[in-house]
Amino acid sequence: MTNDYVWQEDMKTSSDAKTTTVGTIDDEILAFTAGKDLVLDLQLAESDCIGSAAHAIMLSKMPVNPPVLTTEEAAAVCKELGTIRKSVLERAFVIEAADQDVHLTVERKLTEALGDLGKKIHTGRSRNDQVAVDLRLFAKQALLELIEDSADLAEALTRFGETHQKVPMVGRTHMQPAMPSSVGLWATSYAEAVLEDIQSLRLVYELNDQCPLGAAAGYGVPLPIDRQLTSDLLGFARPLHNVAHAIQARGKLEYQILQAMGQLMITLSRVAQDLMLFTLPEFGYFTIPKVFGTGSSIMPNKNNPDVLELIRSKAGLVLGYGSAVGHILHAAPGGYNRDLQDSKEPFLEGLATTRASVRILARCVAGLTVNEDKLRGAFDGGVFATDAALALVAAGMPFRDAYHQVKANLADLDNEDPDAAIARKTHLGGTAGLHFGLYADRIASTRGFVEKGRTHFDHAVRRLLS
């Protein structure tokens, strides 16, 4: 008890402490609190100001009198944001010490420009519906980045699986050989999986894309806020209803949209180790441009798949994103508790990363060769044993006998054609009966979306910003 005392009163009388805006606070303690928020904040700078500009504009138009803010006001201060914006793009935007986080600092410079206006624009909201809703204007821009991403990715895949619809490819389960397929099939496999893992994105874009502002601490304001209002001038498409929902919603946000970046990257991996499988010079089927590998400091002859390698280790720091922010909040009772700061740098890394991948695979696919030979030579006579048992089954002999048939006979299977086990294959989704368009017109509608996205956003943020 008496060394906590001590402890206690050293922390109160030392000259360490900086004078913030919200109080007095040792440097130490400042310090592990703010975290790396100067740095990661940057990223939200952006956001904040827009944010800001709307909770000002709804501020002005609260039936209070007199008016916390006028209209005149609200412009003014919707200008200098505006500004405050522009350094921000210039990258001269910084986040001092004392400021703890972008918020505190982009207040301190509207009241440096604009004295008592910039003290009154928290009027009405905490940090903890700031963050939330900087977060989410953040998140709705680069989750339409990432779905335009994923989109060249799954054309990137399904062009080439066109080009090469017709080359075969072996077919395996257990990485050993099993079955006559393609090259197009191959491609179009993951090119369908991109296409999917889209539509988990769009969904947690659709959770993504609720207003948290106006919930304050998590209960409300004592003032007739126009919560409606804030949520439309951002261009959300609705608000959430619960307050309290609105501020424990953060985490779990992250978290789900990690956990659809998750489903993005384990296709990317797979993507990733077959071609790295594909590549070595045991197999040859196809050839990675020199410009995605690296060479050996003592190797000469060394190329190293290293694009490749790097996008395997990312999709499990991804995952592991997820997990993090997973078990941040799993023990969390309800209302804001500081533990949420810490889910902020997984996510933001996990935005950037998965991204980033995406993005580079696209690239490499496009420049990948196929080297027919190779993959021709591959094939052995036990691919066709398969196909050869149902030939069976067509002309009347029941599946087992037949494949007992052919099992004892697998030599006599040496000489099959490829190309021809390939074209028998017509039904939907086969080798022989892949649907291209199908792939396009899914493609096109991904874009449609994402254009329809940004350009409702934009134009909310020219209103607000203009």
Ligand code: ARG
Second form
Amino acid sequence: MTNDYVWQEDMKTSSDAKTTTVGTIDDEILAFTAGKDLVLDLQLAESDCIGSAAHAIMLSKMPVNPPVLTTEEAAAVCKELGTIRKSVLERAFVIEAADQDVHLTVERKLTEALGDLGKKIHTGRSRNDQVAVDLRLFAKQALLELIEDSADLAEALTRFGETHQKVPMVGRTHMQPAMPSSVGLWATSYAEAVLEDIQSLRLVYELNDQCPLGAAAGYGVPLPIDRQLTSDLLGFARPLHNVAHAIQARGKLEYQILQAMGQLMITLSRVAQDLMLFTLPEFGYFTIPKVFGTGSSIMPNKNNPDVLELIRSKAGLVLGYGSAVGHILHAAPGGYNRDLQDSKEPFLEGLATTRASVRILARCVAGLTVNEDKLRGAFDGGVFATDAALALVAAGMPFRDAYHQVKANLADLDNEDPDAAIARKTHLGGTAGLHFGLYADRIASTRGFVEKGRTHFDHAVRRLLS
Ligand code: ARG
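Next up, the form predicted together with this ligand. The previous block was the form predicted on its own.
Whole complex next, starting from this chain.
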């Protein structure tokens, strides 16, 4: 992260000013208002080229005489946008302070290369709908990647659970030993949570999959633009309908996506927390692969679970990013307000942080080893107490009487067999009633969803910027 947004000593007086595409702006004010866009917008640059190409093609089909852009001119604009996109991918694309943001950089570059054609690209659009469409195009790809990585995590948890489905593990409430459980039940409880979090991500994916372009500043334009066409060209499911909503949905959408990611991060953090506990020497149930630990600079004996600790803190960060966006938004009146620009950083950070966390936890889970002796050794008689009471119930005793009888004779349970105990819970979703295929099916359908979305998007982009 650069310090571009911070006031610098050499911006001495307010008479220092920069000539920008949209007028002259005092240096310090420019630095403050552009903020981190000079850096953050690099992430949106590819999307800006894609969105601009669709807009150019739509302009060339607009029924006005003379046309704003001819078919050939639109093709020239798209070709140049392809060149700019290439420079983005090669990391040669730079947003100058005088550009303020990526949108004016792309317009400047088009104008430098194509003269008047570049000056026409902004016909019938505003940076307000432009940034909104850039963010949605970016988020679409990021969400597909995140959903795919989350499916990998669900799969790693399911595999781990299936492999060790018959290994007994003490089930806990209040962290205290409670009832017989299994490694299979523990692992797939989190696989199922991740799959539900994926459902939330798919829901926000659908919300994101709507095109704001053509809303312009938020009030449309007195030109016969074809918003359906732009939306189709970009591979969106549909245009957002109301043009004011198309602009005001910015920030709200980011908040929803951050909330969905917050759900996932809560799940991740709880897995991490469990693993930190169950890999303590005092427990020793599981062992984390050595590469996931880091040493200490002073204590030669250390191998700390830093990755897991950081997943826990990153959950806090992502929840905080969501909260930041909610706070930015709740007081903003209708219409575009520059406040919205500040939702960009928490949003982009949230996407990157969540994805990195999901990926590394999936690797960690895939590499876990199980120490069966430790898991079995953790059972004491008390863990079987509820099962014993229910056995008396099955033989006809009222539950409360059975409860008291077992409670008075807990020492009798010291030789119970954990393997037999977990084999007895054969009902749906119990230790011996887990259907791993259910998870496999949901993981496969998630992968199908990602594949379909990605193919559709890549196809649209290839048509625009071949
Ligand atoms: N960089 C700006 C943002 O992220 C682009 C939109 C600027 N629009 C405006 N009316 N100043 O919000």
